[in-house]
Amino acid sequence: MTEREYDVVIIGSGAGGGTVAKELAPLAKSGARIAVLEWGPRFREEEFTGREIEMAARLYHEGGGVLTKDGAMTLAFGKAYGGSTVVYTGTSLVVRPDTVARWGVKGLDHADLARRSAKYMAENNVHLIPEEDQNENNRLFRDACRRLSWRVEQFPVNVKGCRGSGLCNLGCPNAAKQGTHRVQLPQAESAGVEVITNCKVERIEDRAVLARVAPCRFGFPSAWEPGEHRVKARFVVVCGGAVNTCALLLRSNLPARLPVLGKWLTTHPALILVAEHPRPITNFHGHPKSYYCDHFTESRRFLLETCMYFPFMTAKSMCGFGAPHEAMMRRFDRLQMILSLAIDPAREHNAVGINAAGEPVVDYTLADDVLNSLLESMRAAARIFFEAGAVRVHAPATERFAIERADRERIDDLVVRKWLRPGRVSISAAHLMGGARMGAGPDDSVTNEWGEVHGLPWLFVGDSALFPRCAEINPYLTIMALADRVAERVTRRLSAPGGR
């Protein structure tokens, strides 16, 4: 085993880890030793091929096919230099004041998060996509929502030089998406922060981590030789994403009382909904996510967003098989898609655990209120599709494969709870949040408002695991804002007399 020593070790390189690394870069420039340990590889530019099955296997944990304990929901999260910022669409929204108020974390206020979010919007070139660059998949959604008098807003996105390949979820092949792999990590490395790829942290000890570097299959070789490494550190910041962060902390047997570790997980359970138009529409070409409808956020607890997925993902998201399924897939150039997200409550029993091997197990129950939100979202999406001119809509909670336009006035009769059953309908987790929630003390939380783990002043969490409840929007910017706070606290500690 190789022994190493650093001032700060950051575990994970996504929205949380990349942000912390960049914010600690001035310390590295002044001589502090800082390392980022990333489980996934750093890909060469030519390795972003845009081929769906190939890139899913390379960029996602288990190819994006991680399942909850009961098999009812798919979990997808990235595994690469840049984490999930490599595979998300770049949507960049500031968390709402009412959401922060519902979180109820003393010492955490919306104005502070908004200020920090604005910094990263500027760094990441966040802007609105011009009208002339939006495809029909997005414009049809926007115009239909407006005709229905439903509130619809445009997503700001973090792209630069976007060529409209539509491959955001497979790693942009044109280097346009400004994730941490394009912005924060290179800045950190230029100041002297070391990024070690292909490096899985097995467990955390007292001011140290045990990690294993795997041989390189894709991308650049790791900066460390394959094998086991024990890394001492004055501070450790865990940013592995909600599932892996909680699993790592659980299998580390930390010397602190943390009874709620892993609990209160939220996921924004999601459905991909599909409709067919009578003519080809521009769907696959162009940025896939330009608009969202939050008209029903408060009343029915769901969001609707534009999206466009690839053939395999689309095929597996539709219920049924045989001729109707084949016929719709053969008309792929005519398909419009909507992603529906349930705003799920935080519940103690929805939790990340570990199995005998120490690997994560997500125990999440799709409760009736969440399923009802998804049902209502399907009905709303069907109305948008038909208002946009679709001839048939595939809404999974129906007895038949598709609702024809002639039956568009009977949506509530056809889309019913009876057919919305976990296992029958393909439900995925859009945004994994919680499990190491912020709060006042260990009885109901894992960290304080600065991400410091209760009872362990050298250990921090700096990712979406910190969320006490769901973000109620796409969480990317909020993760960065919270990670910015964590980096500020670590900087103060490291700069204090004695650096403790």
Given for the second form:
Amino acid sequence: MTEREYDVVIIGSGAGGGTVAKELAPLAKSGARIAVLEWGPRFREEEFTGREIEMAARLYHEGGGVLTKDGAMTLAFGKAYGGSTVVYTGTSLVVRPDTVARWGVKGLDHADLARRSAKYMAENNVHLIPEEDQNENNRLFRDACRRLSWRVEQFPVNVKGCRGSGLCNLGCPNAAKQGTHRVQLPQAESAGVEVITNCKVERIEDRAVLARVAPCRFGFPSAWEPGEHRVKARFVVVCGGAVNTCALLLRSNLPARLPVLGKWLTTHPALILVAEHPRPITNFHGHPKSYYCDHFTESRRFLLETCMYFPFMTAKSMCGFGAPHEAMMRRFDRLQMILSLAIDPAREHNAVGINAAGEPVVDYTLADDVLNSLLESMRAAARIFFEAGAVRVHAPATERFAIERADRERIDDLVVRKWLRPGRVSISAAHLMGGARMGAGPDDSVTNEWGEVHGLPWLFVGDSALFPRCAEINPYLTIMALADRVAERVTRRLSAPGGR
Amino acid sequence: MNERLFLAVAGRIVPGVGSLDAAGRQAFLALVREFMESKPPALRRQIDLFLSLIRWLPLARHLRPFEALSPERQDAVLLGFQESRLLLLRRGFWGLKALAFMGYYGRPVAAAAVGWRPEREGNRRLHP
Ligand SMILES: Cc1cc2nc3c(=O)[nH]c(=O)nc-3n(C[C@H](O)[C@H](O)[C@H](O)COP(=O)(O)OP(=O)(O)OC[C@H]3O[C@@H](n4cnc5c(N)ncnc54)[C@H](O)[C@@H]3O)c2cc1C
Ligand code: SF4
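Return the form predicted in complex with the partner chain of this protein as a structure block, the form predicted alone having already been given.
Up next: the whole complex, starting with the chain shown before.
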């Protein structure tokens, strides 16, 4: 086993880890030793092939299909230099004031998060895609929402030189999406922060981590040789993403009382909804995600967003099988898609645990209120599809495969709770939040409002695990804002006399 | 995995599986095999077990295994799993369906055949 020593070790390089690395870069410049240990590889540009199965297998943990304990939902999160920011769509929203108020974390206010979010919006080139680069899949959604008098907004996105390949969730082949792999990590590295890829942290010990480097069939080789490494550090910042951060902390048996570690996980459970138009529409060319409808956020607790997925992902998202399913798939160039997300309440029993091998097990129950939100979201999406001119709509919570246009007045009779059964309907989640929530003390949280783990002043969490409740919007920008706070606290501690 | 049985089930899930030529069938099975090999033995066993269940469950009612049933009866058996009151059976069928879709639509040639042909310069298609 190789022994190494650093001032700060950051575990994970996604939205949280990449941000912390960049914010600590000035310290690296003035001589502090800082390392980012990332489980996934760093991809070469030519490796972003856009082939669905190949890229999903390489870029995501378990190909993007991590199952919850009861098998009723799949979870998607990235595994790469840049974490999930390599596969996210780059929609960039600032958390709302009422959401932060609902979190109720003393010392954490909206103005602070908004200020920090604005910094990353500028850094990540966040802007609105011009009308001429929006495809029909997006514009049909916007226009239908407006005709229905439902609030619809354009997503600001973080792209630079986007050429509309539509492949964001398989890794951008045009180097346009401004994830941490494009912006924050390269900046950190140029200041002297070391990023070690293909390096999984197995365990955290007292001011040290045990990591294993394994060779990978693709990407650049790791900076460290394969094998075990024990890395001492004055500060450790865990940014492995909500699921893996919790699993790592749990299997480390830390010497602190952390009774809610892993608990209060939220996920924004989501449905991919599909409808068919009578003619081809532009759908997979162009940036996939330009609009969202938050008209029902308060009343029904769901969000609707434009989206466009790939053939396998689309096929498995639809309920049913056989000829009608295949017929709809064959009309791929006529498909319009909407992603609906439930704004799920935080519940203590929704939790990340670990199995005997120390690997994560996500125990998440799709509660009635969440399923009701999804049901309402399906009905709303069906109305949008028909308003946009669709001839048939696949709403999974129906008895038949599709609702025909002639039946569009009967949506509420056809889309019913009886058919919205977990396991029957494909439910997935990509916004994993919580498990190491911020708060006042160990009885209801894992860290304080600066991400410092209760009782362990050398250990911080700096990622999506920090959310006390869900973000109620697409979360990456808020994760960066939270990670920015964590980096500020680590900087202050490291710069204090004696560095404590 | 009993690949013949899986092909029979997959052929009802995606009818196109039944009309694949030898090369297409090999490409389909190659993706399925690769997936299976990447999974822990416990999950592979579960998938095998579920396939066996699909095969033998019809015996009680129709006195024949799944492969020997008419296509309509095969569909009815699969629908029974999809609509089951037991989450275990619903999710098992969902997993099998996903495997069939992956093998079929995961082949680049099938993805292109349904009309998904992304281009690096996709925006050019928006303003010809
Ligand atoms: C397909 C998809 C689309 C999305 N689109 C959007 C969007 O448009 N807008 C938005 O706001 N959000 C989006 N999100 C969500 C957003 O990407 C995530 O919420 C965010 O990236 C989470 O940040 P994180 O730092 O917590 O974790 P991640 O970004 O997931 O990074 C965690 C990293 O840590 C590594 N890691 C884990 N465990 C270890 C370990 N033990 N040792 C070493 N390394 C480890 C992982 O491999 C990973 O690379 C999307 C997510 C997905 C999956
Ligand atoms: S649509 Fe734009 S940002 Fe997305 S993958 Fe293509 S070029 Fe990259």
